[in-house]
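In the form predicted alone, a lone chain appears below as C-alpha cells.
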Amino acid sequence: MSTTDMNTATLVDEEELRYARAEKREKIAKWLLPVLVIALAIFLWDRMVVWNDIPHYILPGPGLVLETLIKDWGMLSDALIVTLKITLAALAVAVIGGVGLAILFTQSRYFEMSFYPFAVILQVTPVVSIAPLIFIYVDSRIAGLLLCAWIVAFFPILSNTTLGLNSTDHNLRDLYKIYGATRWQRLRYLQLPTALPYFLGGLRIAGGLSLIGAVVAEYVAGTGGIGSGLAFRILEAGYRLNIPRMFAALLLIAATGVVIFTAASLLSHALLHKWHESAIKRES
C-alpha cells in the first residue's frame, strides 16, 4: 500500500471514529437535557414555594404533590385505569374507523366529497359543546366518554391516512395499471405503504387527543362514583381545596400522555427505521 492510500485511510478512520463521537454524544444529550431542564424546573419550582412562604392550599411545592401522590395511589390509580381504558378504547376505534374511511375516500372520490365535510365538521366543532348533547342522547355514562373522546382523536387518524394514501407517486400508480394490478393489490402493495408514515403521524397525534377527549367528557360528565376518572378526581379535589391532589392527579394525566406519545414515537421508529428517509439516521 502507497504512502496516500496509507494516509487515505487513516483520514476515513479519524472521520468515522469523530462520527461516532459524535453520535454517542447526541444520544447522551438527547435523554439528559431533557432530564436536567426538568430537575431545574422541580428545583425552581420548590425554592419558589418556600422563598415567598406560599401555602399549599395555593401552591403546593413539588415534596408535597409526591407525598400526595403517594398516599393516594389507590384513589388516583384506579382513576388513572378508567381513564386509560376510555382513551386507548377511543384511539382504537379512531384507528380502524379512520383507516378504513381513508380507504373508502381513495377508493370513490364521490364517497369522499359527501362524507368529508361531515368529518371536517366533527373536528372543527369544541367536543366541549358537544359533549352535553352526548349525554343527554347517550344512555350509558362509559359509552358517552368513549364518544367524546373519540370525536376528538378520529380526524387526524382520517386526514393524514388520507393524504397518504393520495400521496403514492402516479408513475407508479401508472406502472401499476400496465402490469395490470387490481386496485387491491395497488391499495396493498403500492398505497398502504406510502400511507403509512402518514398514518404514523396522525397516531402521535391522536394519542395525546384522545386522552384530551377523555378528561374534558368527564368533566361535562362531572358524576363521581367508583367509575370516575383523573378529571372528576381532579374537580373533587378542586372542590375540597385539596391542592396537592389536584396536582397529583394532573401529574398522572401528563405522565399518561407523554406514556402514549413515546408508544407511538417507538412504534413509527421500528416500523419506518429501515426504510422511511424520516427515520434512517444519515452521516451529516
Given for the second form:
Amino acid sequence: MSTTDMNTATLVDEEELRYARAEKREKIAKWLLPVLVIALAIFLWDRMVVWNDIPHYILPGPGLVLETLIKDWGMLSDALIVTLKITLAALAVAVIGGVGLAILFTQSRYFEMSFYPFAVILQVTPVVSIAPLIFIYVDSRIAGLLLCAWIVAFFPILSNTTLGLNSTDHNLRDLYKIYGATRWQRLRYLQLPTALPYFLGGLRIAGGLSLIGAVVAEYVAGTGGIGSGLAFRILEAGYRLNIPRMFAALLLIAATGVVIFTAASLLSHALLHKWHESAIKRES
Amino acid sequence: MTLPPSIPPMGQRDKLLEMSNVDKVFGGTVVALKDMNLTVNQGDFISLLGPSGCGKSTALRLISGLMRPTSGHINWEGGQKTGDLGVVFQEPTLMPWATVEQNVWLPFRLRGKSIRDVQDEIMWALKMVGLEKFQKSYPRELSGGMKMRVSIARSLVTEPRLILMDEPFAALDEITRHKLNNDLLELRDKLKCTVIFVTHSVFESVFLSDRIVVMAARPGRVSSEVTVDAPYPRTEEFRTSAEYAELCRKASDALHGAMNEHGTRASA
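Follow the form predicted alone with the form predicted in complex with the partner chain, if you could.
Shown next: the complete complex, the earlier chain at its head.
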C-alpha cells in the first residue's frame, strides 16, 4: 500500500493540480456566468426604465412584467396550455410523419424520388404565406393551427432521419446480407439505431420550430375568445396597449421554448450516453 | 461444438468449395478478376496475397455471395446454408449501440433466435477469443485489438464451415497484430476451422497459412501458389526461425514474380 501512496504522491504534480483547479472553476462558471449575465441584463433593464422615466405603456420594467404575469396568471396559463397543446401535438405528428416518411423513403427509391421534392416545397414555402389558405380550407381552427405547426416542424425530422437511415456502415450492411437478414430486420436492428442520433438532432430543431409554427399560425388565424393561445393574447394586449401583458406572454413563450429544447436534449442524452460519440466525455 | 480430432495433412483433406474459371468484370471493361480457379479444402488456412488491385477482396466478396461472378462457378460441397460463412472485415464492424454479447448474437438474431437460447454459444465464442468478462461492455470501451476479437467471436459463433478474413489486422499496431496472429492459430487449432485470409503482408501470410495464393494485378488473377509446409503449432520461436525466413523469401519471390508478370504495369 505504501508504494501506491508514494506513487499517487509523486503522480499528482503541480501541473495536474492546476489542471484540476481550472476544471473546477470551469464547472462553476458554466452555470454561474449565464445566470450572472441574465441577472445583470434584467437589472440594467430595470435601471433604464427607472432612470429614464420610461412610461410602462412604452417599456415596462421587469418588476411590472412579473406582477402582470402573476395578476393575469389565470388568463395567461389558459393561453399557455392551448399553445402547449398545439405545439406538442404538432411535434408528435411531425415525429410520426417525419420518421414514417423517412422510412418509406429509404424503403423505396422511387417513392423518395416522387415525394422528396414535394416535402422540400412544403418546407421552403414560408408558413405565413400558406397559413391564410389553410384557414380558408380547414374548418376546425385547431386542425388548421396543427397543420401549420406541423408543416414547419416535420422537415428537419424527415431530412435528418432519412440521412441517418442511409448512413449505415457499409460493412455492417454486407454482414447483414451475408447472414440473410430480411429488409425488416435490417431496418429494425441496423438502420433505426444508426438513425437515432440523427433523429434526435432533428427533434431538437423541430421542438423549437413547432412552437414557432404554433405561434405564427395563431397570429394568422387571429380569432380570439375562449381557447386562444399565447400569440393571440399578445396581439390582443397590443391592441389594448397593455404592454406589460405582452411582455408576460412573451416570457412564457420563451420559457416554453427553453423547456422543450432542454427536454429534447435530456432525452438525447438518456438515449445516447452509453454509446454515441456526441454524448461521451473526452478523457483528459 | 463437436470438433473433428485433427486437421488431416494437406492432400488428404475433403473438398469444401471450388471456384472454377471465375471472371468478374465491372462496367463491361474493368477486369477485376480473371479466370480464377481455387479449391478450398476443409481445414485449409489459405492466404490471398498480392498488391492492391489484384482482386483479393473481389474474390472474397464473390465467395461470400455479396457479388455474383460474371462467368464461371463457385460451388460449395453439399450446397451453402446461412451460417456456413463467418466474415471478419478490416474494421471491427461492430454495432456501437449494442453490447459485446449483443454484437456476437447478431448471426443468430437474424435467424430469429433469442439471446437466451444462444447464450451458451455466445459465451463459448467469447471465451474462444478471451473476452468472456466483457460480454456487457460497449464497443467504445474496448481497445482496437479487443474490438477485433469481438468481431472474430461473431464470425465463429455459428461454427461456420468457412471463415473469410479481409485484412483483419491491417489497422492494428504490430505488437497487437502478432498477438492476434498467435491467438488466431490457436483458435484454428482448437476449432479445426477453414480460413481464407486476405493480406498485404508476406510475413503474416507465411506465419498463418499452409497455402498462400499469390495474386497479380491488372487484371486481377492467381499468379502462383506457395505451400507453407512448416508444421503447426507455430509459436513465437517459429517467427524468428531460419525456416520462417526461408519461407518468407520464397513467398516474397513469388509475390515479386507476380508483380513483374506480363500484363502488370511497373507501378505499385
